[in-house]
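The data below hold one chain only, encoded as structure tokens and taken in the form predicted alone.
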Amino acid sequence: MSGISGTSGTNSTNSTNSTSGTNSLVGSVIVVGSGPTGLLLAGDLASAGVPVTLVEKRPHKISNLSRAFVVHARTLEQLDARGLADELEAVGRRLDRLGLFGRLTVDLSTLPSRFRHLLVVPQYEVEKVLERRAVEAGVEFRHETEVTGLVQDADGVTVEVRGPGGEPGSLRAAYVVGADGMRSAVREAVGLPFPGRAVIRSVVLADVRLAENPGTLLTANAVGDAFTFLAPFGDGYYRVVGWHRGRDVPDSEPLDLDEIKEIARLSLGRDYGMHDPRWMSRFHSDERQVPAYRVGRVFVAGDAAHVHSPAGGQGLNTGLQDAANLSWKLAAVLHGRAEEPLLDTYQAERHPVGRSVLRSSGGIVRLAMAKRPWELGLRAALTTFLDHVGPARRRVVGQITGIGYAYGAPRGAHRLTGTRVPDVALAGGRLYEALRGGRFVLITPEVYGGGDGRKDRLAVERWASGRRTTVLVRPDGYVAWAAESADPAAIERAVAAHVG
């Protein structure tokens, strides 16, 4: 295997090496952006052996202006599965009930998960531990670079870049991803059109300090034309997002904390006293897709692929999961334990996901703009039956924390093929914390002795309860495969298919 010329042994989050000449690594990956789903995609392939580099356009700086502040239940499992779960919890603020337009209380405390509630922490405390990890595995940074275009071939990938000084160079590696937001560089690079529209303009954000206390952890409310949310950071200040369906102007016009404060005394009937604003800006939020997460060697994910509304809180949180699911099947492939075709399933399995945050972030946010008579008459319906229709009401907790989502499975496989698997209990602890080091776990009834060879891809584990049905668990939480019996020959078949 090669080395990057001229950059070996450098994994300073600061690097600031030059990016001339073509540095060319036989096995590896470029990932481009630096926020939540560039950062856990590149610390898992590094865990994994797979030579990174990260590049982001930006200096190196975690900023505390981001939007995201609300992790869901099905990204702490992730985040759990990497050791850094509890972590964020010891700095977040956990709410395991949320209230939607004055009718609908979603208990979350009822949820099959060891995290039965939503973690409201600021989007750069998660990126904190992220980067420790990503630079800790080994991760090569090069900030302030950006993508000016790439090149793919039947070997890999050259991507053209523009360095700290604003000298052209380029970097080659197997793959590529561009987790680099809504203006992806690497998704333009590719042609990847990004259809969709704006659905809601002019929403204001603002961090500042109230004068009073809310009373609870987040507040929401939307009155006529206003809405305002309210959730605090945990250092003194709350994010205010708001909107005023009077007020619809371009993200470009100016700002000030009287506008910001009439909406929420609209909305919200009064203003806690909002002062010292250290940030406000207002932009506009679009639904936009794109058609493939996949074109040849190069992968999109989070804001790259997918933009919705911040209604329900999962932006960072299905970025989150896009990577989990990408990073496993990258590092399989380029070890030589899977074949090409793994890749394909990454389109296969996060774009569904993606349509329907879409569709279910999309369908809250219209919910709140309701004005018209039978849209409130809708609205009112709508929560009342799902406050009173159990079902219904788990679908959409599911879906709003991620734990209700399953892939799809071959034909004639067990029922459990392609669901996310609870954080249960073995002989030998949790299955999250077997997960860690991003193996393959097998929970079986019987000893299983085809294990030994494999211990840096698959972790052998029994029930702790006298459960007879045989798993064998992705590395990120989902089933691969499953029997109700322990027959060795179909077990040794599936690990080796699946496993290598």
Ligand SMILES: Cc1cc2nc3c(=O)[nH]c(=O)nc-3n(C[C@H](O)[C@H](O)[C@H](O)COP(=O)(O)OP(=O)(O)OC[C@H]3O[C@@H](n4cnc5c(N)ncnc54)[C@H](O)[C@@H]3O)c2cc1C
Given for the second form:
Amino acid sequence: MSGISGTSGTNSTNSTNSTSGTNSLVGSVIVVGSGPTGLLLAGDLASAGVPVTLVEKRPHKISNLSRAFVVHARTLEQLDARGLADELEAVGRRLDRLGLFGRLTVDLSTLPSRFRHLLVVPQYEVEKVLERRAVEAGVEFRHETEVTGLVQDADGVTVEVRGPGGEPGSLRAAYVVGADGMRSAVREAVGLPFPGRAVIRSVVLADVRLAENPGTLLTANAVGDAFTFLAPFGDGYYRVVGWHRGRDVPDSEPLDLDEIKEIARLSLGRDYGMHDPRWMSRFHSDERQVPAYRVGRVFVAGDAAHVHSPAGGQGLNTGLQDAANLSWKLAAVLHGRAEEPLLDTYQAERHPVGRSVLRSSGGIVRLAMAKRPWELGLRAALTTFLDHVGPARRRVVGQITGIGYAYGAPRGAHRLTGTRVPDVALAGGRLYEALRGGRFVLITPEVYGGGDGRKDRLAVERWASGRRTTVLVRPDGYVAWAAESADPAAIERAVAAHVG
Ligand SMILES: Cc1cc2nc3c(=O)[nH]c(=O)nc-3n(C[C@H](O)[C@H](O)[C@H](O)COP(=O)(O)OP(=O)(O)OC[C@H]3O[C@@H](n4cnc5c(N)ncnc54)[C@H](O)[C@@H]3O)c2cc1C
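To test you: the structure above is the form predicted alone. What is the structure of the form predicted together with the named molecule?
Full complex below, order starting with the chain above.
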């Protein structure tokens, strides 16, 4: 890459720490923020041959303090489509059941996915895997470099930064993605509001060891004003999330283990001998979403675009799905295979999902906080309803795990268009292996000759079964186009339109 000087090589990443000069990186992308969203996005782009600079204000060190600790089935599918799921599964703990409000057991073992469970794994393990992939793909990391503003014009975006020694500088690229978290500087620089409100205050968190085994895999209960949730990481530590309605204090208020133990005793009847906390924190939870995920050449993704309560474990998962949706579109446009309007589908597809996540995680919190008799009655009725009515339960499970989301389809399109494709068996293997090249996958019962000149962006496969449907799968695992017949002219038209 041109114009970047001062490679420091201080760590294992491709890290440059100089910010002097303005770079003219036409055809490139600057990703701001090396949280999970930025790491997946940057890794995808670099794997697709797009020059990427990842700007991160922190020094290079993946924290061993975990925020998120749940990876859902759809995220595992996306990781599988990049050859990363097995590695993460090896360090996490699988749970195939969830208990809600003491009445409802959600069984994940029947999910229509290769991953019929959720994975309890610290966020830093997810980041570790994604960072290694991004490094191997050639992402250029700039740590200790803070984005302070940006200006866009017809040809690109100039990003103002402050480097490791506090020196100002600028970087330039064709597109910028703000994956810089809840207090996003990118969002602010393009003038996007972040409307919403605080939902809960003073939630306490800790990763602790327990003297007594809780006996079940996930433990959660609310009694009176107190709520506690316990989940095992599998390495001897448990994540405790507690909340007491009566202790509405600022996040800066000191926290000690006794406060957490007391909340646990109130809501679970015991504190299981919590000891040796490796991390404790107090936080409040907001529900906010940007009205637009794109402003010209600038995009926002992950927590920069939406935040909500941790209930349902959706934050990290939704951010990774944002990244998976945007990366192949940016790569297609930058390689000249798709027109700019493809980038607008990022907003059209991901904004409604973000809104739905805000609604579902907010709903879980409100049910957990139920106190008045009518609220408790409503909660009991709802959990009984979900326990007995399969389609409603499947809908909720589809939203929580992410596998239930589908994107819109044009009028008259085949019914599969926009839907997620499970890991179907192919004559030459399985779909999520075929997706590992970051390409479209055409699954057809007939011989298709149009793939030869498009090998860099299209894999052609046949069903393992005798199925007659022809399906063109996008790199993010959703149906771009489908037809019941295998008319060669229709397939060629569809491939030319979507794959280029
Ligand atoms: C207590 C807690 C528990 C949670 N539990 C779950 C869970 O179980 N499941 C789940 O899915 N989610 C959970 N979440 C949410 C999850 O942690 C976040 O949604 C996730 O980290 C968002 O990832 P991100 O990459 O979008 O943003 P972040 O992880 O916030 O990363 C943003 C990055 O941008 C960098 N940055 C910020 N500003 C700048 C700047 N100006 N210049 C350069 N770099 C910048 C930051 O240093 C940071 O590294 C939880 C969150 C909390 C707080």
